[in-house]
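First comes one chain, alone, set out as structure tokens in the form predicted alone.
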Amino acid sequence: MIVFYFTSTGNSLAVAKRIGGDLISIPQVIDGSDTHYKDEAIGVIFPVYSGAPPRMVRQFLDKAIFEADYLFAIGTYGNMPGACMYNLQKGAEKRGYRFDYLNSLLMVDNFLPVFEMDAQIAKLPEKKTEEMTARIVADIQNREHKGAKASLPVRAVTAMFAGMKTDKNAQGYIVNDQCTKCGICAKVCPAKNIDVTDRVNFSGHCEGCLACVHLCPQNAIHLKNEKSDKRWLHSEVSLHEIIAANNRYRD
């Protein structure tokens, strides 16, 4: 089995862990020339952004050639998954093939300007994270089938989400003196949108993940409008992995 994954902060990595599997991060492969994917079970996981997959995942997945008996997607996301895993069904379908088995997953939301993270960490207990993750783990292992539906009032606000940009969300982000320039930020970001010479700098191609913001070790990266300086690494994912994942410089 091959499960794709995309991850920022580990939410995605944590369940991708849990399938099991031969695990490839998105970052590694999206400018690799080899599209085609052959197993007897292919998955994709990723973190939903604003009502849809991360724009390089949506890219991923354009290219992408997959030759499964099985396929599955999971959409981890913190406060709603809108029409998502409806919209990837239907994308699918457009290059070709089905999704056997699409089901989301509610974590902690980490997505500062909204939300606080010790309140989403608090709320854990109430979101059954660990239940429902189990049933979805359990549900590939014996290759349940299960679609996506989503309402038509659902569809037309994830809609409305789907014209946001996330190339200029960099230009919201505040180092202050406390950075070290130890080049984690750079490591830890999947869209290598990050360079530390004698400051940080952003480019114009930022995926919106908030990696570089959460794992930074002096908490020197901020966002304008955040609601907390508390930051949030899944306890299942060490800082080593989601760098080994995503880190797309070469030394």
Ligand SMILES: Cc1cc2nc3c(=O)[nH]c(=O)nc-3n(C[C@H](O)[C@H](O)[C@H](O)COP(=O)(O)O)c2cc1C
Contents of the next structure:
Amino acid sequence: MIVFYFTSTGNSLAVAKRIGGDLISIPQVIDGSDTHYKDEAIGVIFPVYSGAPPRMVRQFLDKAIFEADYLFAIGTYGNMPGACMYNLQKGAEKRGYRFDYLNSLLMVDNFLPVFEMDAQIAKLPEKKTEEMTARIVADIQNREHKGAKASLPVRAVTAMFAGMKTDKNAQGYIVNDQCTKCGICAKVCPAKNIDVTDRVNFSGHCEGCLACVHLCPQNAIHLKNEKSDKRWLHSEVSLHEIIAANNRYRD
Ligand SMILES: Cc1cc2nc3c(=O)[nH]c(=O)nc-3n(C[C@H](O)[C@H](O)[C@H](O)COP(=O)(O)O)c2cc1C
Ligand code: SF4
Ligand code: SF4
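Moving on from the form predicted alone, please list the structure of the form predicted in complex with this ligand.
Below: every chain and molecule of the assembly, starting with the one above.
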């Protein structure tokens, strides 16, 4: 089984690790020319951004050719997935294939402009994240089939959200004087959007994933509109694993 994933704060990677198989980080293959993937089972796991997969995941799905007996996708989200998985199936159908199993999984919402991380962590039991993760893992082990439904109002609201750009260019991020120029923000960035010289420089192709903000060891990167200065990394995922997944500065 091959499981493709995209992650910034580890939620999606934690789920991928629970499911198992050969885990492949989408940022590591996005520039590759080999886009044909064949296995008995293939899965795609990603965070929901404004009711849709992240831009890089959409680019990956546009060019990937999957050959599998069982194809699944999981969208991790923090509050409202909208019609994300429904639209994902529609997109797949246009490309000539269908997902056999689609599901979304409620986890900590890492969107700092709206959510406070301590409150999100406290809500985990209420969100039933652990139970739902176990159920999804079992479903995939048993090769269950499940479609994705979305009512007309949900589809309409999701279409409105789709107009909101989450892939801001990071120019609004504030780097304070706690920064030690360690370069970790550049290594956790899936978009190769950060270069650390005598300062932290952001380019213009940000995915808006907030990995740099959440994972700076000095907590030196801030948003003007963040709800608090608390940050999030999933407890089953290490900083080292996020770097291995997202670092695109290879020698
Ligand atoms: C830019 C951005 C947009 C987001 N949009 C949504 C959303 O529309 N609905 C939602 O429920 N969660 C949203 N989230 C929360 C994430 O989908 C959620 O925390 C996810 O599990 C993070 O996964 P990761 O840790 O693998 O990156 C958003 C997060 C970010 C950073
Ligand atoms: S990770 Fe934080 S401390 Fe390190 S270079 Fe980036 S902003 Fe500075
Ligand atoms: S600059 Fe920060 S928010 Fe933008 S893609 Fe890179 S890590 Fe994500």
